[in-house]
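Have a look below at one chain only, the form predicted alone, in structure tokens format.
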Amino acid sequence: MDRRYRTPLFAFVSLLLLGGCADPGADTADADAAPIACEPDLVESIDMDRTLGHIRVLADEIGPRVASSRAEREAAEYIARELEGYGYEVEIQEFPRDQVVSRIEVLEPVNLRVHPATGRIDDTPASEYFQLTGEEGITAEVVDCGEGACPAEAEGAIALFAQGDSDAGELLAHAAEVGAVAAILHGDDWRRHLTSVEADDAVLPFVTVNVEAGEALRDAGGARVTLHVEFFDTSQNVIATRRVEGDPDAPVVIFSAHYDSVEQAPGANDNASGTAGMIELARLYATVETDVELRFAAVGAEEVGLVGSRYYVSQLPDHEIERVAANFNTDMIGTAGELQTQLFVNTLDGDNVVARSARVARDRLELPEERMRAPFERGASDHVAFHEAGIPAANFIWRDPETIDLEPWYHHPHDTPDRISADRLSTAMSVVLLASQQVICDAGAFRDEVPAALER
């Protein structure tokens, strides 16, 4: 099909591409000043306490949500319950993803939390990983072996090593010689610690932690834990839909955010913030009258290659893709990083309808121009999957305007709820809400005629 002639939706989208959601008789030259059609103005109804509460559940109560893990599934079920509670039609869409996932349950002392990463075995895919603990895990005392000198009481225990410059394989061999049942290795970096061994050296189940977790276990003196190293093969997306009654061909706007995180990271900003913001937008849009079908996609397995969003888009029939007007993707929208002061609106097709509507939202909020950069050419988040299908899409994310850097605790254990800025989170949500209203609220008014040509 010639993508210039897709559906009557194009009349509406083409007007937006010229500069925003305007009254049909308005002068498009002044479209950036066009008013939002929806009433009431929903921005004042954003509930920040509710939104921050979602972040605490995802990052604190559930914790690291590694692709395919039990925690990722728990998060998906939490998101589904919230969206169902707002009246949406909700589907948990499963897809294949092989992953070895580790976790440590600290039994004593009860107030200690440790987030590990799985020990890497060279040239061993997840489906062939052989140092698994089984569902019940290994329960034992943690015994300090320093940089490699395990005491006699390490027999039957989990050996804790400060790896330093030592070879990880040699430390595992030493632990096995003294009768340890597993090992925990750490380096001297507060951010994270990863190490790998050759297959012949992987003689015990082992995980790695950052230096702070290692020292906390050491200082606890006789901590008792259950170590899990498990294989999983299924991740999932949560898709919430609000259809337009009697109009199966209605235009569609999709909001998306990934809810998984990397190993060791609680993922408060990356990306409980974007997920929480999306859930709150779903609450606000649940009862608004609109001629547009709304979808909210909490996607899994983003951190391992945009797997969830690409799977979701791949399952959309061509006639559904033809109906989608825009994708608003929220990722890391709550950072308290000192230098991450500019909201980037990342696109892969230049100044698309999402970037244009974001600028209208910025002006309505009376934000300084330097507070937001729209558009900026960059991928690296789930908007890529929608762009690849020909859908105008953008990712909203805070970055350092000078270096483009993310927060210093990106993908690290310090990505916790106390490092969320309620002000930046509120600003980003307000921009996305007002921008999406530009696309959503008067869509039906522009569906009666198709332009001669529309390049997408």
Ligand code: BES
Contents of the next structure:
Amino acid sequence: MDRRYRTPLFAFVSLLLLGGCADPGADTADADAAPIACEPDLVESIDMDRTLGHIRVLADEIGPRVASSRAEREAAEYIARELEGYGYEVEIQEFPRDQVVSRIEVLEPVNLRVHPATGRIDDTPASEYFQLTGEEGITAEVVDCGEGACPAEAEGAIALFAQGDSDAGELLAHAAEVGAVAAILHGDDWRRHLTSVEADDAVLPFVTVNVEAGEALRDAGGARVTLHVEFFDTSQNVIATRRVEGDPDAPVVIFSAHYDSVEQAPGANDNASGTAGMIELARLYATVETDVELRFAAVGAEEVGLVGSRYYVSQLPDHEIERVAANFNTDMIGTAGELQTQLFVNTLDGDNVVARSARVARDRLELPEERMRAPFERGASDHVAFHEAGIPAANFIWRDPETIDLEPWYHHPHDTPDRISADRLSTAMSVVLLASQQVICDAGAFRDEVPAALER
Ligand code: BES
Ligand code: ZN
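Please supply the coordinates for the form predicted in complex with the named molecule, as a counterpart to the form predicted alone shown previously.
Let us now look at the entire complex, which starts with that chain.
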């Protein structure tokens, strides 16, 4: 891609970063080219209580934030309020995204929390195969039907099935036959086991839950629940911008983090952690003097294929994309996993300006080399969307340095705030903050002073 605007300016920034320059501008003899004021100790101002508070709101209070769901929207509104509070110009950018979403409210016993998943039928549009309950849901007693034999009391009730040999379509047909009003299925592969149901078999609303939740409902003996199965068609990004007054062509640095989660997963690490870290960095950057336009993009619908970030990038005009110096994407930056001790800086174009600035940050923080791997080639998060547009981008994520594995509770109901490490979270935030400061300060200082030698 032709990157006329960016090439000389950021080639120069890159040279600085390659040289491991600890103090932006210190290696340049020209005093006039000194960087604009950059808070040298912004890192000291990171407030972990605030950051952990955001994680608790997103993962505990709001809970699983499935793409397009009401909970995802609620999270977006929370993030927008926070960013607006720091003085940013904030837009909730909506985009189309279809999804059937389910929810179970347990009325009795009151302290039982159950997160359902939505059974799927391969390649069939959700709107065509699902029996919906409407916003009011279906309220009834749960009656245990074992692996496929409902008692007479199932009439008018919600049938609870354990996954056995019968296929899900047969179970649903049986439940309908005995007059059940809805069904809940539980099993090991609760996220997949309905994929073989034919559209004609979807005779009543159904959801799937994991074994733990299914057994809890069964053992409660006569639990009373409201089951919601609803169709939604919109997701959204939250974009906070701080423009440079009087300079519509200023370089831009974009921070991004997805705030949606997968079904059943409160998503404390994936990715309330990256979202909370980004919100806190936005707070710190809100008052810093800079000649660089700052954007904070909390993106939706990542878990269903980077839909939000790709939509955001698709809406940027070319001349705006050309102004973007870098994208810092935080995704899973707070795990307490025993083995996830290395911060990976994932890129798709090798050693770009973000990876280099991260190494500079590591040195300035005096982190041992083995604490960070930069760069590492890997996609699977929103930096991909920025990279596809030609923007130097990287994703920050803790992994096991030996196996490259993520924590065992990845995409699982156990991805909760008590499995967040404040220490890892603050280390990752410090790296991203210092690295981005380096890029921002250098870009601001040298944007009008590109050395002739670097002009092409
Ligand atoms: N938070 C993860 C990040 C991640 C990165 C996971 C690399 C695994 C490897 C992200 O939300 C995620 O789960 N990504 C999906 C792919 C995405 C395109 C739907 C994945 O890796 O399965
Ligand atoms: Zn994920």
